[in-house]
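In the form predicted alone, a lone chain appears below as structure tokens.
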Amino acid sequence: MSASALAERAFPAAADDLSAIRALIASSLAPKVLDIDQKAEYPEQFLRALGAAGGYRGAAHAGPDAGLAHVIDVMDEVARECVSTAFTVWCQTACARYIQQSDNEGLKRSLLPRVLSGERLAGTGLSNTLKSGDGIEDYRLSAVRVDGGYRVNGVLPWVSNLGPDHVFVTGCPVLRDGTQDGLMFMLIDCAQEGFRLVDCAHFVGLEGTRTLACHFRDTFVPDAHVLAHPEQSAEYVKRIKPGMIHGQMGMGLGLVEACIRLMEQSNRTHAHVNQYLDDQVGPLRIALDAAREQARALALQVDAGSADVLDILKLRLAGGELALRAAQAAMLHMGAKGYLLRSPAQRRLREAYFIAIVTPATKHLRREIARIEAARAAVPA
């Protein structure tokens, strides 16, 4: 049975799951947000509840109230609680389409069922694979083609979602005679031989979200856990990219329905100074409104291969400013309330501050959307 199928079966309807995970959200999530916050908490018991309850089917079962469309509407309320959980949730959903959008049949049976159950939770390590590929920095990891698979080494610095029991996807590129031979893309296990996590820096927020250093010594990796290889590789980049970019937008459009609704706290007995700050709560209702249509039919075009790639770059950096713009306006609404250490709203601003920087951050978009758009103006009409 595919992995489609079997997430048709085993989950309730879109409405259905929906109603049930703003439930699970409310019981379970909601009483440890100050602990994932303060204590770095991981929230494994709320993903692996998440997956049962529904909550990745979209990464694999597609249509108009699944697909990409229900990640993303899965991502949003989770962020309107935690924005570091949401991001651990687009982690996991990550992981699920680029085994699902592979051609290896052999990990589609027997792991990505596990991933979208919540069973076997998942990470993405591809932020230096996108950034190198664009040519904003170098591989941080490369392989070696051998017998029965790839000899990988090196160390990605910050991978999220991870944890010994885990797995995670990555990609670098083949040595051949010292020179690239092209990209490969794999499946790790994090209990796998040659491998190991390391804990890294600590972070001003989003510390809940288990992310560690990957350390590559001779890391074999046998060619049943490979999801592209180097002569696949361009194609599979084409169909992993646009989900994993705009995939992201649930968490900017959870957090600006939480700013919204701190703004409205706020108003109940401070409107009457609020009034003067410059964004208010009806434009941003507004935009909020827009976005979300906009990532709805954008999220189908992409489920139909069919979205244009600027489109996606456009509306994910619009996202990430918008959050920006509405935890600034949620911060200056509170005033010192909004300062205390307890208080969401210097959370909110914090996780806005994550949704612009994480990859792709603004600068690699508003840099990838000029690089476009002047290719395209250079050809003739």
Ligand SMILES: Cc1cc2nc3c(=O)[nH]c(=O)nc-3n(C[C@H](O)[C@H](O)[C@H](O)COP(=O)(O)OP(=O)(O)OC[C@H]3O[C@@H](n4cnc5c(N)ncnc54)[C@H](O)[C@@H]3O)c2cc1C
The other form holds:
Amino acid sequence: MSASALAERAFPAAADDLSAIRALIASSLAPKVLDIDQKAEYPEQFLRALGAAGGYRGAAHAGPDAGLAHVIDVMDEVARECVSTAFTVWCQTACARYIQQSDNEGLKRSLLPRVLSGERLAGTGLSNTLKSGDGIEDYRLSAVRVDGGYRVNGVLPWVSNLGPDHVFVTGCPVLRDGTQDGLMFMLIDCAQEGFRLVDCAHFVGLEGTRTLACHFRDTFVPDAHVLAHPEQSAEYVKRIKPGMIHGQMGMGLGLVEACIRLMEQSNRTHAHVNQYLDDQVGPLRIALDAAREQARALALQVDAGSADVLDILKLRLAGGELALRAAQAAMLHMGAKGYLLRSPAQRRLREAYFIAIVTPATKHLRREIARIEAARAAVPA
Ligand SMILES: Cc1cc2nc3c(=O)[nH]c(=O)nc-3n(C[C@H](O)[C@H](O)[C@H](O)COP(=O)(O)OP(=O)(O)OC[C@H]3O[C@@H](n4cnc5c(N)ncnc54)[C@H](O)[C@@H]3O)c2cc1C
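Now show the form predicted together with this ligand, given that the preceding structure was the form predicted alone.
Starting with the chain above, the whole complex follows.
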């Protein structure tokens, strides 16, 4: 049975699971948000329960009320409470999509249903692969072909949603006679020999994401865990990249929704003075509704393989910018109350900066948009 058929059978019917997910967020995530933000609590139980409730189903199951639009909707709901947890939802669903979109039928049968159900938690270590592919930085990992697989060396400094019983996907160049011979993409089991998780970085936000350094020392990756060999990787990247980037929209949509609610809350007592601020509820609501509508339409195109990469990059950029604008507006509306350690307003500001700096960061998106537009302009019509 295919993974999407399994997902269909195992999880609640498409249309009615969002209300169950909302109830789960209210009961299991909302009371934990301060501990996640301030005590770096990793919401493992919630992530597993979300999987059991069908929250990751859209990563393998396209169609009405499913597919990438469902992934974004779920992330949007989670981000209204906590962007840190919404990011781990992105990690989980991005990893599921990488497996789903590979030609590795074994992993699709054995692992994918367990990632979709939340039984195996999963991450994505593709920031460096993406940035290096776009010429921004050097590759931090490299592989060599050996009998039955590859040996991988190097360090990825920051990969989230990891733990000793987790898995994640990454990709790196294969070296042959000292030169790069295309990329290969692989699934790593965090408990495997020759691989180590190191807890070395601490952040001003997103501390509940279990973001760890990944050390590879002659790590053996069997062919059974390869998602794309060098000769397959150019096509594979074309398949996974649009959904990987577009899926992140859910974080920004939920954050902006939460910021608008904070502004409305403040306006109940301070509208007479808040009205002098640059960003007001009405225009932000209009921008959010438009972004949500565009995100849903584009998600269908991504599922169909017909999305224009420029549309994806531009909407992702606009999403990050809107998140920063809304978080700043919420902070200014809330005033000193928002500056308290337990206030969601200052947390939203830190979360918004993460949306704008996680790969692809604002600067990366602007560079890619400029590069693609210049290349298209150079081609005669
Ligand atoms: C909370 C958090 C979670 C993340 N989760 C993931 C994930 O799940 N998967 C993933 O692939 N990427 C993850 N990243 C990485 C992220 O996507 C970006 O690639 C990263 O933030 C660097 O992007 P940049 O645009 O700032 O890079 P640039 O501006 O190009 O450079 C970043 C700078 O950081 C330096 N740097 C690198 N590592 C370290 C380190 N350990 N300590 C100090 N400085 C360092 C680099 O040398 C460079 O100078 C995460 C980052 C953060 C902050």
